[in-house]
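Take a look at this single chain, the form predicted on its own, given in structure tokens.
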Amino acid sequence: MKTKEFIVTAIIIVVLLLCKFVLPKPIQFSPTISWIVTILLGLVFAFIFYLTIKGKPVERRIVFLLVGISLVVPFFMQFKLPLKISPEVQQVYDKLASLPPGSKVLASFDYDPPSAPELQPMAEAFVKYAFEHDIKIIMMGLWPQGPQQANQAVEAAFEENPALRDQVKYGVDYVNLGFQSGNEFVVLRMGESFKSMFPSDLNYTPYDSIPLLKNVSNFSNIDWSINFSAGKPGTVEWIQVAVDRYNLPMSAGNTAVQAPMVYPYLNAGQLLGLMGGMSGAAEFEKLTNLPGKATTFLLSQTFAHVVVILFIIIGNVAFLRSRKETK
């Protein structure tokens, strides 16, 4: 019995996500709807605390089950989370806000697909803004996986605003040069020749071939750079060879599990701003008023933190009950 209630509400869960996520026109719950919704978990868990105090704990599963509709649920919700803009973030915007009309700026990618539900709504802000404001971008990959994930966030450009493919040409507008093994070296030689390091593009159109890189040749003819990172290569070796070596002004977006490794970095200086995890992500978008991913996902995060935490109070009352009835 228990196995067909786990089946039945898998599918249900996933049922709900293609709803959201696959159908051209996904469904989404009004204002009203969402205050309903969260209303009627709000009384849900009164209930659950209720049979606690009465000596009823719920099973483990509706635990789970729980937990479960408290991240899918909210994708279809219109709340609006009130976020406060962090000073590094406000700092990566005003950055990019004050790169005037055809400023070359290096994007890496150094990630892949598991790290991407933090990082590639960034990502994405970041091109969409970008290719709004006439910005060049120049992107690569210290990570295998990188370049695909570069084109997914020029992908995701394109469908929130379809007038781009017309507007942004690839090898004017911006260029990807792919994937390059070596670590902290690539950067090193980069310093000296992008050329020499990257003979081609992704798509193995020669380097001189390519407009936007006519007079590119190393990190002195780059505006400024942001790296999108997940670990090693990524954020801290960028600061030791480009930013320590060669100048280069550079800000970064990181994991929320990376990021504190990046802010003595950013506290010497080194670092021109820093967008750390999922809110990070949310922040940037709302500052480059492009809302996506991140903010979606971060209500999603919220809910479940918040159930998390009434489970962890709710087991603190039936332990504490146990106890008292033990004596």
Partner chain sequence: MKREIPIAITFIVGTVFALAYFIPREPFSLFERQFGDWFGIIAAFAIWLGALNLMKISAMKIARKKPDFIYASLIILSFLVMIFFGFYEGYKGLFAEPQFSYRDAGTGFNWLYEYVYSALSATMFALLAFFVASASYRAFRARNLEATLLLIAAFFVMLGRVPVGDMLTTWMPIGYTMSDWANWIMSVPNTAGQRAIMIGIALGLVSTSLRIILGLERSYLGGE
Contents of the next structure:
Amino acid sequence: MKTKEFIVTAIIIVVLLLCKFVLPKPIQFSPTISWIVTILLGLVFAFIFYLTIKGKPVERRIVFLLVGISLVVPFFMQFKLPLKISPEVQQVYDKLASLPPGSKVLASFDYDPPSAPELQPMAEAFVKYAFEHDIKIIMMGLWPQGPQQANQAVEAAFEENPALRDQVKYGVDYVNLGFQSGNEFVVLRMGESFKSMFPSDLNYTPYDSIPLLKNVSNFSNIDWSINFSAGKPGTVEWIQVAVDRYNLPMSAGNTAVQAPMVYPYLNAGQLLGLMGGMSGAAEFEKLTNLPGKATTFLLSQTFAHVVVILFIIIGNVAFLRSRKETK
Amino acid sequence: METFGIWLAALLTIGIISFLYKDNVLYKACESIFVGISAGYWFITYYWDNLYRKFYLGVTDMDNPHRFFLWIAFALGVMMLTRLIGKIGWLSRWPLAFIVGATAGLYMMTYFVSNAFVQVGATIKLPPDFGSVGSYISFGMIALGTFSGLVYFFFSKEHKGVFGGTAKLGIWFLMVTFGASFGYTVMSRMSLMLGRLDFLFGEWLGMIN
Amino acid sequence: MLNRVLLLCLALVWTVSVSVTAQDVAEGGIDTLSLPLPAPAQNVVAANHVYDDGEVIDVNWDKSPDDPENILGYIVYRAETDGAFDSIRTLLPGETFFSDDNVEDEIPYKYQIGVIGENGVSLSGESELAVATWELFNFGMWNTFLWMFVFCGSVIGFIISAKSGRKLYIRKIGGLEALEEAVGRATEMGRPILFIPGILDMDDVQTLAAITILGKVARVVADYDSKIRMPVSRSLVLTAARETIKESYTSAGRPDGYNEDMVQYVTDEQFGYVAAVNGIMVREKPATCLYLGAFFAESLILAETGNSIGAIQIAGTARPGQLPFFVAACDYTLIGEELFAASAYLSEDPKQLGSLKGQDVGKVIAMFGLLVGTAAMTLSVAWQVPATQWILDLMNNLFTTN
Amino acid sequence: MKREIPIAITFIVGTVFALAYFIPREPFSLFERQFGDWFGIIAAFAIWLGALNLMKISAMKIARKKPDFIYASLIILSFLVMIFFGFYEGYKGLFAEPQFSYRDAGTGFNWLYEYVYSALSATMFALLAFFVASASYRAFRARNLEATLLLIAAFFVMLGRVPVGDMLTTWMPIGYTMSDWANWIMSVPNTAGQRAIMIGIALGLVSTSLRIILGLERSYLGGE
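Mind pulling up the form predicted together with the partner chain next to the form predicted on its own we just looked at?
Up next: the whole complex, starting with the chain shown before.
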């Protein structure tokens, strides 16, 4: 048993090192190979289906391995996927597009690196779009790591479009107020005065000496706000305090887990538009015409969903059959 | 240092993923490092954000007319530490009572307004795109679903007869809600794994374009 | 004395500002001859910001017709009744609103808006005088107050009526009926009970609910003389949970059975905590796992691991996103409100049960609102029944915040 | 006395904080705004209790030479390393010109955060992808009508949120493809269900809070 584990470990290390140092990079499958790989995966599922129905369900590890493969393989494929825009995302975009140049937008980055795969693409597309359309962004975070994510989004925008680097000025076109602890109480106090909560920005520049903030004392001076949220504190807290008590117009980008909980607020008009998860991000990237990571990952995402659905179907068909037999 | 960091992160990532195969030495080590590092991280964050920024900077800011209040919080915090001294440990109930009372009082209002009051109001308001038969059906279904869901939660009556039927309808709505949540959760979890795989195969191995 | 000094200062400020303003106007005046000034802003309206502490006056105006092409921005000027205008803020083009939060209450102010052009500033007319007044009570929220009053009143009313001996009927709640049985099973098997109070701190009401349920569970545990294990992820919860369990053991008459190590802190970090709890589950194989409180992504890991060790699992949370996993993997799940009802239900104390009745009154109000509102809406939209319109308006007034 | 005073504190603080919602005048409006700070300060003291508890348990494991004492020492070591950088760089940054924060890019604390903490927590988080898949294969069964409804809704949502759903239903009339169904489920039945849950929760929460404020729930305060 021990030797077997040792061999497995050794093989994994060798394969990884080979990938790192020997393999030509980057790897891309031609369409034919992509199709062949997809069909092979399908055959594996057919086999699992057969086994499960025969009453020999496969081990957990096989399931894990299959999920892993179907997430990784699409990285190297090049299928083009048509994407339909959902009304919630359209609403976010319409709101953003309707802002005249010079409008001030408050963007709260309430997430940390683990949730970045879903939210960072939205943030990047938003920042890029805002910079290109002369919309001013006031950034902040209710999560300690939020402001760093904001800076990364700005950096990504500059890398994508180097012309922006000269065009967009810190302090004039955007500002990063940083993080402040206190969850919804931060929002509550911002309702009275931003300055009381953020005496200085992330770089320790005093609030009053930042040109963009000259006329910003509280939410009443903000034209629109967007909130990228991965949990608590996040969109719900912003709605409860900033929207319900201070009438801040707000849209949100949420991790997919959070999104269903936010729909009632959307229907009630407390929230103006919602981007949910990676597919929401991909739709937003399409609308803003700034394809990024979410668009790239859409294929992997699709594969993953299909795999989970297949597992549910296989499990249930076997379950229904066995129930029929016992009857 | 950055290259080393990426290699270390890759090792830790693989260490955690290896749990899927079997509980093993590498995973246990990663887990312990994780517990220690994260406890330290939060300890430091609390120290700088709360004790330093909120308390120390607050009370030394002579323009702050409310700095006196911060001393109350400080005193309550110190009372918390009396737990370490057995005899007067009961003093720690004061800060606890304070926090519990304030939480109860505050959330009572915010939840009542945002989650009950406004939601009832929103259900009986016309949606902006109202007009078609479809939108009327949607409007009616939301009202019906909310209503029957509330019937399900009703405690004073046995779920029988018409009442039981409505409660049944309510649980159906709840189940569809859970299904939607489940679908979205799958989407979210897969995205997170994609993020890690992107790190391994893209940032570390450089295999992705 | 002080008054005189103040007056003197005011006079000084006044003289300086008058001379400055005069200069501005004079320069502007000269420039006008050669180059045109931008069109001024119109309809400047200043008004008290209602329902605050007398701190804010809101100023609104209509944009200058030259905005945004030919102007550089706006200047807000403010003056007291007979005083001179001082510029208090410069704004970017496109602005039509300014909240002046630097006012003394009970002092009237008037405002004027200047439009900055390339060649100078053109001034609007003066606004009427406005006074920032404070209000003791936010009457904008009268309906919230009304419903809160009715709801809390009925909760308290039922508690009082229960106290006076009236019998109250509460239907059976599945998960809670099973709780005692689950504790009993753990005792029989000689294995511990695992209690997870969620991962949020004491400032979340779900955690409070979990801790109050813990009190009842620990009481049963103490009665049966079985063991309870409780790893927590927050230090305040650690303290509260210890007090709670201690109290339960004391009231069960077995204070010696209590041991501080029943509750243990792990880390504030979500997954660090979950990793450790997983370890405890696999090593100690609790017979019963209770997950009550605020849960996030860890719900699935916990429920799956609990399933794999064959424990009876009872879960309860008000986080809808996590409910599907609990519903699929646990034996019983308390959905949303049932979590909050649990502690009252378990105590079988008539006073506590009274509060559940009060909750039902709240639901009746909500259902009544839904029913009347949708009916009135249907009648007025589909058949244009005029009489229903005022019912609709009434309902909207009753259930809308300002 | 050991119980009466805390109960009185809960009652007074709770009532004042609830009423403050309707009273815009100081000091009421102030309480609400300051609570975040107060809570933070108290929690910052409380975390000492937690940290000491963690250290005590780990140290006991080492002292008793339990088989996993290596892991216990890893916990202590990594905790201390993080604390060291946090304090050292925090104070260094405070007196440096220009000031910097221990969280800024380039500090050791941030390095540990980025390459150790983030990597670990993100991967732990991501493991859920695999657990979700295995749960779908084993646990999500159409046992009864309710469970079936759950699965059907999940099916539509999962397929409707990725392009393949629409590709499979191109034969449906426009406006009735998979993504439209998913949108409808999200915005109608989901909204209704969420709303029922939300209203219920809010009422339960208010009544629990009320019981706490009135002192009917007080087990968290312990005994005499």
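All values reported here derive from a predicted model rather than from experimental measurement. Numbering follows the first chain given and starts at 1. Under this definition, the rigid core comprises the largest set of C-alpha atoms superposing within 1.5 Å between the forms.
The two forms, fitted on the rigid core, differ between these two forms by less than 2 Å at the CA of Pro264. After superposing the rigid core, the C-alpha of Ser279 moves by less than 2 Å between these two forms.
With a cut-off of 2 Å and the rigid core superposed, Leu41 has a Cα displacement that reaches or exceeds the cut-off between these two forms.
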